[in-house]
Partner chain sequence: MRFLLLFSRQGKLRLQKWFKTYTDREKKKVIRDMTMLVLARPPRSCNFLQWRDLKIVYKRYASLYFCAGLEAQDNELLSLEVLHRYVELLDRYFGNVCELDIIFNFEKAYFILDEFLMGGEVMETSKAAVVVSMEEADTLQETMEEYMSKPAY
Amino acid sequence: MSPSVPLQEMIRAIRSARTQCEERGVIQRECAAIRAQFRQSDNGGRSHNLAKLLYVHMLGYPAHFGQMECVRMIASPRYSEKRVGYLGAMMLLDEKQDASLLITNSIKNDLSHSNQYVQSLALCTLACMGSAEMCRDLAPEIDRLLRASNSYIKKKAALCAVHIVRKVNDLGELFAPAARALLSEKNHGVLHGAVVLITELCERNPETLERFRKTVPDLVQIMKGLVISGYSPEHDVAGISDPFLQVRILRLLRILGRNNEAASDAMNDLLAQVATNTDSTKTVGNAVLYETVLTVLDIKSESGLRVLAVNILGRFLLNNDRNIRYIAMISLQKIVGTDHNAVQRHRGTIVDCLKDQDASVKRRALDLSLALVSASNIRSMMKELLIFLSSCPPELRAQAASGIFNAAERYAPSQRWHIDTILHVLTTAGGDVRDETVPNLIQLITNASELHCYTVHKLYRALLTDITQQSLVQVACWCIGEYGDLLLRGECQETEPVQVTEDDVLDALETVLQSHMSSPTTRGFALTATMKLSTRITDNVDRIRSIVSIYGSCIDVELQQRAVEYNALFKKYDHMRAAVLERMPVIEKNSPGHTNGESAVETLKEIPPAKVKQGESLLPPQPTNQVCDLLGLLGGPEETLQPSPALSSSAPGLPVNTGGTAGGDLLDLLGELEPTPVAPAPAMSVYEKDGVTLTLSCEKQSDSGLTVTLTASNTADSDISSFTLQAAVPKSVQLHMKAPSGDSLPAQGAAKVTQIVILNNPNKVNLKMRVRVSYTRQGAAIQDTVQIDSFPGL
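For the form predicted alone, what structure does this chain take on its own?
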């Protein structure tokens, strides 16, 4: 290929290359020829060569050697060369390169050029790659062009001013008077640029925002002219007059009317006119309506206008376009807390969106459906949500189950209904619920003393039907161990009488123990339930002893240890067995609304037994003269062992003492050490914003070790999801973050999220910690950072 081939020939040669290697060869030869011609002082084909180089750059190959050629061509008096030079500058230069400073003077000269197209090239280049220094130097020239008589230049200058304001915020005051004057223009392009510029100025400066609130009548007049104007071929798009300008004006009105009643009143009539007169059968009409709805909901509008906006969103939900349905549900999610009754009118349509084939629409419909649950519609909404749970995609089951638990806790009409609902969820999606669901449901069942017989019968039948749902099996085993005597009596008025024998119950528990689908935790529940039945039945104690002894040699260490201890109860301490395995007392709640798995109380498996604090209010302390150390069965009091967190969490059927010393461990059943109460660590509030409160408490473990507990709560009216905490410390400090207790914060402080952070400071440096708070509220992602310089108790 000849080095001087035209651009079209080079493109054709590159496209005809069969391999990438052949393509690189073509480009390398052409680039070598372009370099050689750039070195020539008298080069008549400079624009031709630079155009070819720009095409090479678009293909992703290096073209930086053409930067200086761009600078030379911009300084050329010929328009054809200036055009290619400015295009090359926009593509090959940016504000970080020194070569960009060389074109500042050329741009300034061209801004004063007599040819409007040369001025346009300079304006476009400055708006594309102008640095902060260039913007400061050329801002007066842009302000002068904003006042020019040529509409073509004013349009370009307005958009260039937007770039300057974004780069140098202080220059906004320079453009404010000219931007205000541009609103009197008739040219739509100039109006569009002026509105964009005013929007940028108002978003960046509160004082400018107050000044431009006086322009609301002018904007309303311009918008009315667009709405009632007849057909204009120049601006008509699918029957809507200049929808781009309409959308921009509506966005500016939203900014000007926010938190200002006078400005809002001035635009209420216009918004009602736009909402009722805009055609919703076309996409452009829906775009204008959507911006109208956002404006109505964001300003201090009248109640009737807000209802009209919600009804428009309701019509969007019936649209065949899934994108329109999606944005409608996002908008409804944001206002469901303030306009709950208006959104409730479209509950049926929202629930129907749960059946949509699109996963994104389903997720938004689920969020909105959960937000619409109230005390008056809890039964009907829960029926729909449970139907959805049975057929929803796997990635939505955990979210659906958590939302159902939360709604059931807040609005349950009765305890029996509450228990039935949670059991239905466990039966349908037991593998997708949080770990905290099991202890929280156990607490709920314990408190409903009149439903013990009903619950144990229902769980026994569920256990016989399906043992694959681990959470359901764990709760069933716990209930059978606690209330097995009620199950054997068969005197349950709420259910059909079923005769259950001792062998039937033990067969069911043995099936769980032997199933390959049972997790180690589930086997622990089943073994403990079997052991507790030894004090509730009379004829099969030897069979229970045999079952327990088998697992004394189990390969799972936790299960083996538990079985050995239970064997010791049978042999050495049989006289204490009845007292050790007596029924659990009623568990007291220490924070409202945590049966949905969002409890502020840490589960026992997340806290070392020797340091349990929050659990002290869960279970009443046992008398100190009772048997206290199940592990002490294998040795004297001086050989106290530290039980693992997993063992502590998987023996819920045992009486628990939550003292802080070795004698008060979770499994300290036979020890005789006096438990010493642990004073709670002082707490300090470190973050409080938009209803989210973050408190910090510390506990010193050693000279260099520190355990920090961060507790988050939400006192706002709307729920928070995807809540996460991230922490950073100095490099010499070691940091380990344990798993949080949850990722959702229900409204009104219904539950809390706790995060434990372990710090090791061997160099004894000044301890500081930066915490990033991230969460989603009403579909909007929010992120904030807090600096912690002092720690309580240190």
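The structure above corresponds to the form predicted alone; please provide the structure of the form predicted in complex with its partner chain.
If you are looking for partners or other molecules, they are not here, because only the chain is given.
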């Protein structure tokens, strides 16, 4: 066993180790020696050994075997051993260790020690690692020390009390009277401790806050003393007298003046004085000014004072020191909601800060700029934000992109500007945008019907330049697929005309399909777009056919499935191709979440499709099938129901609307079940026209539940096909439609169609129902509505 070396020699030995391995060896040897030494009792070098152990601990090596030694050393009568023992306790013991309880008694004894330095060690350790139980045990001691001891101990006891209050909230009551008394001390250390303690008490307990409001005049007095007094060498920092105490008093005043007119009035003069007199050339002065500004903005200050505060922030913004500008922007961010106009005045400087080199400043400037965007400055702000986006650090890109989108959505002056902006963002930062951007953009494009030509030209050009940005490529493919005919027509009012041949377009799409950089989703988009073009172009349909058939043997299962189905569309169902690939209607914008829920709002609830579609496959065997929209978008009421609805291709996440007949939501997958037989309740005829009759019967299921059965029959001479019913009810009533038994009504009443509707009326409102009847007869689509105000059997 090697003899233990004094602390500094050990440190030297560790530092001279050249490799990590060597260092570990030295440390292991030393630790072994230390452990052996700990086992021997009453060793003269105990404090050395513990100090060595603490050094080793700081390097990151385990040192838990020193915990008991700490406990022993704390109990030693020698000051040097106590000192190192308490240091060890603070470093090795925390409240989670069991050994920490063992020192409670030692701390208690040392708190009453005759020597103040021993007392201070105990106080310091308690404030550092005291657990809740220790705090509860020793709180009365601390209170005693707060009242009757010298200022050296009082200031330490005050901060120890702060720790106790943080750990055990209830003990706050115990310290309140002593804290109040401490405010009349002269010693700055004690005053500071008292202010911190009062702040802590007021933050935690509103009643204590009320009681301490009476101290506002005293605090104002103390503060005035500090601000006006002459030079005091003991507390001066660059011309400011005790800035630490000033800032803490200001913070306490903030808490006391919040939401209280009287207290705020009492401090108005003082705050004005501090704001004007404090020297702002050094950081110290600015620290005090900063705290003053925060206080003024938070209490009920008079308007002149508020203006003064915002002006100070404006001055900060122009300061050369980056730290000050950063602080200014943080503070402005806090008030941008309430004092929006005041902050707007400094918009120019803030936007300039976007160009600062420093990452922290840039981040603050971005947050603040996004908050300052409004309808009047949208164009200029967006220009700056887009410039920022092209050169901003990668960690801010996503935030900047989504902030730009939000701003564009709220304040876009025109649709064309909106689309341009989104395209710009996609070209610069396409990789960092959120996933919903693609469907949102597509929906925006379909809504701007006058701009289809312009959009598709622009997107086509963007596609030619760069196919790496997946979101952009996806949107471009979709648009080319939808509006390819406009692209090929050549002329467009908004942009210069360019001649695009069909081959060019197909080349572009094929490049996307074959490129390594395209993700599977993008290739899906491209394939579908190619397919859609088959109805929009005239010459190269064969080329399309060959592309599609090639992908029939693609490794990617999704692409393969699409290709095979498109192929089938060419071969077996060519007569339907035109209808299937028709132009998509305007997509209804749902709430941003595009949730599936059954809304209680009065909506036209679609009949769930007889055959539910899952995934993105297209092809229905019968023409009357409807695609079940995974996202449950409810259909637009303005579209007429078409006999063969325009089925659209859908990519994951793309909201799909099929000719206004969006399927029911996922919950209605259950609609595939056979409808229950008609209840034997009294039937009432509610609609009779052109031979179509609709009868209604209902049966009460529960206190608020009702099952309604609608039966339709056709007494005319001609057949009726694609017969559908839609129903709407008042807001508080819930509606659930089951699958109809069928959708064709042969002539002369040969067969009937039954539809069951389940209603839930928890609020017992007057039950009414509006039913829309739609069908096709002899090639003509007919629609009619009937209002049902009374229900039989109710």
